[in-house]
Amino acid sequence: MNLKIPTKTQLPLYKASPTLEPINTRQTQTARRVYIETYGCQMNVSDSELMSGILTQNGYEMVDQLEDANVVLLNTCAIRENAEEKVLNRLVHLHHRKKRQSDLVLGVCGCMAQHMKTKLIDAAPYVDFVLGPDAYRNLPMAINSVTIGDPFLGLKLDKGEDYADIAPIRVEGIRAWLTIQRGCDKMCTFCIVPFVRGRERSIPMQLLVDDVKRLVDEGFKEVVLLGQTVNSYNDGTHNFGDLLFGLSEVEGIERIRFTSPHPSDATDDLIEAMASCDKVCNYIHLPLQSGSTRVLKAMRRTYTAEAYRELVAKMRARIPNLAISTDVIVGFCGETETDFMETYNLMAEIRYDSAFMFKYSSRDGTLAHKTLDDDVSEVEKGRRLKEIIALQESVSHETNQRLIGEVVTVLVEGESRKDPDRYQGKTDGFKTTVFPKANSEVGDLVRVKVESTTAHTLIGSITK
């Protein structure tokens, strides 16, 4: 499952963490006030939330506008190269900022902070401190070092990091996420991913359900799993099925969604604990990539597509409702119109509630960088892109009409960014629906009525 948030994200802070002990902050010449940018998928939500933690343990004010800062951190995304151009466009933006307020710290965190390495201090030298994610520790260390002149630089990948001691400073809301693995092991040759976090490690399960618990009564309804691939979750004891089956024993909390899981690791556990527990929605993102057997073995991805297919008939046989979302990729290394057309059948004939679909970009650091030829033509990667998405949105469109006439049941999260008289919120199955407020309130699980729909929306009013 992979719950997309924008690709920038502003963080309003509001709880501080009992861990670390604090330092002397009031040995720099001013406060300092830290403002974090988060730049990525939802493991860097959950890392900006972790750093926020880490900062005000130790005596940093963290505020949620630019304009109060004197720290600005920017934890960023490697996924793509042009999350990395965005970054890079943000940081002579800052440049200018920093010309003019000089005792501005501007630090770079995260991913492409571990991809770039010291060519980013190369890219730009104003830069104070550049920080991978699991130096994350060093956060006072490095922006307290300014004084000295030189980078501050902690890159080093340390597969014992876990940060189960540290406790974040989440966003208020109803949906919390909450970090159950760090790293990756399963080395695809189009992801930089294993490179820049590393190995894979798993929090203790008992550590998770006392967070949950945490979580529960700060009010939070919902908790979303994290994880490079999530179900490959192991403490060693315990596996993903395990987890999922304790979390759903802790009293107070209402769903429960995970991020992202790899089809090899769709265990009968997995699937037996979605289709037994209630609190587990009835929806996973599934991650494709491609239809077509040839190019997944090109790509590491340690499943074929008759092996997918499989997997999706078995989970919808024992999962009613299941709502199943995904990744594709088009135009990878060596992929032929026969290979394309066999991703755009198999996506015809799952028939997703939505996906994610991209352009194949060739990731320096990454395998296929440097042993396949990128020698599909970006028109060509173009046409084959259109083509998925005038499908996809086509099959979303028609399996939400479905649902016209139907009840379901929302989480309702907040006011409608359209319209202020509004709810918005989520399904089980993890689609937006919007509704009059009537006499409900955020947090609230809520019966609607769909009466229209778009290939994105249910659009309904609350029923008994």
The other form holds:
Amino acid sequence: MNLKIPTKTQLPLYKASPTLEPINTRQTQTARRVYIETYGCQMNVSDSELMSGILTQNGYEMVDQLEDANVVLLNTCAIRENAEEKVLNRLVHLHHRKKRQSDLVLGVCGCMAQHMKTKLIDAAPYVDFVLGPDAYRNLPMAINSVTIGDPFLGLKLDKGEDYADIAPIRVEGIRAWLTIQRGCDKMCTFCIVPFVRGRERSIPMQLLVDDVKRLVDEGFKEVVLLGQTVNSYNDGTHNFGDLLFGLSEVEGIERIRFTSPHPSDATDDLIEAMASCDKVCNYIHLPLQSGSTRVLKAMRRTYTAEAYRELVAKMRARIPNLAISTDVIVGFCGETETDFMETYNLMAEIRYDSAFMFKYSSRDGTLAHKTLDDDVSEVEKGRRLKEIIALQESVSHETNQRLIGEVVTVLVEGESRKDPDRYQGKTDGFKTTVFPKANSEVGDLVRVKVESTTAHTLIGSITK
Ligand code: 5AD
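Let's compare: the form predicted alone is above, so bring in the form predicted in complex with 5'-deoxyadenosine.
Shown next: the complete complex, the earlier chain at its head.
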């Protein structure tokens, strides 16, 4: 495994329970080799890197093959029911493995762990421990406690936990994920995130500036700032706009991206930073969720369809060539055909570069689950989803087609998966681009003339 060695000051990992020791202080323990399987969003990818950092500091070896591991951690997602089903199915498979490999330790971590709590143990009694997103410091302790008996539960949410002192272990590459903010205070009625990730907290700007300097030293060219509502970042002194300006000053970082912002926090400061900092990419993921103000209100999204439309217009006017992607939910409680058509029409009007589209999935614990009827049938949800997917496919295709003949700037990330003679990378607007290597190298910013496109990829050659 090609890993980055952590370089942050190594601070004590144990905050919560000083009485239990980390595993590497135990004489009797056999070598532990840990494999982490990550589900869900980029935040989980980043959390898995954090978990690797915690474990490595405590003497564990990280492996990238399940077969080589005697500790398997599933870092899970709870956003929709099917995300949890996937993990439950995976656990059945791992149970078979556990029967054959008696020393195998199995831990479920992350959002689904926090959501299901002890119900997860009821569903899969062979799971050795369950750790929520604010309990990762307890990982060594949890693994250690397996011999003691009862499954270890780490399910306390902790607004004070930002893991700012932990050095994540990143797989080498060009793009690094950097968590700047954790938790969410928005309380959208459909969303499980505030319940599994707790309240918002931001990492102080100076630490993040230092992190980005360190990433540059490690060879990264691009940083993606992560947070559940990334643009509500506030460390008490600096807001998200300040952070973008501050990080842009770091020499050697070529590109800065961020995900996912909330439209209500897309302030003029943010727009100004995007417009005036060259390194901040002209790309924003701006979750719409619904084009119906009535549905948005039921979702408690805190903006109207009109305000969203105006925001997009303002951003497009201020930031030339802005690429926009979005998230949309169809079939939310009470969504009528008229509401749905408002979503469809707004998507057609805005013409997103890409979109993630979902059927509403009622989540236990949310306000919608408690107070609203999940009254759109599965069949109807499926039909609506299919319609917006078809719309988006055609818009994305047309948008890409229009780029034929244009020159785009691409950060070279590595070899194309399909052709070793070609490189692939992303444009400023986050479009995957494939081109013959010519004399370029991984990490270069190159100009590529677009010659053709597939549904989701630009194809071209390097030009002067
Ligand atoms: N059902 C369907 N989609 C959901 N999302 C969040 N919660 C739900 C849910 N209960 C979608 C939203 C969000 C994205 C990450 O997942 O569109 O922006």
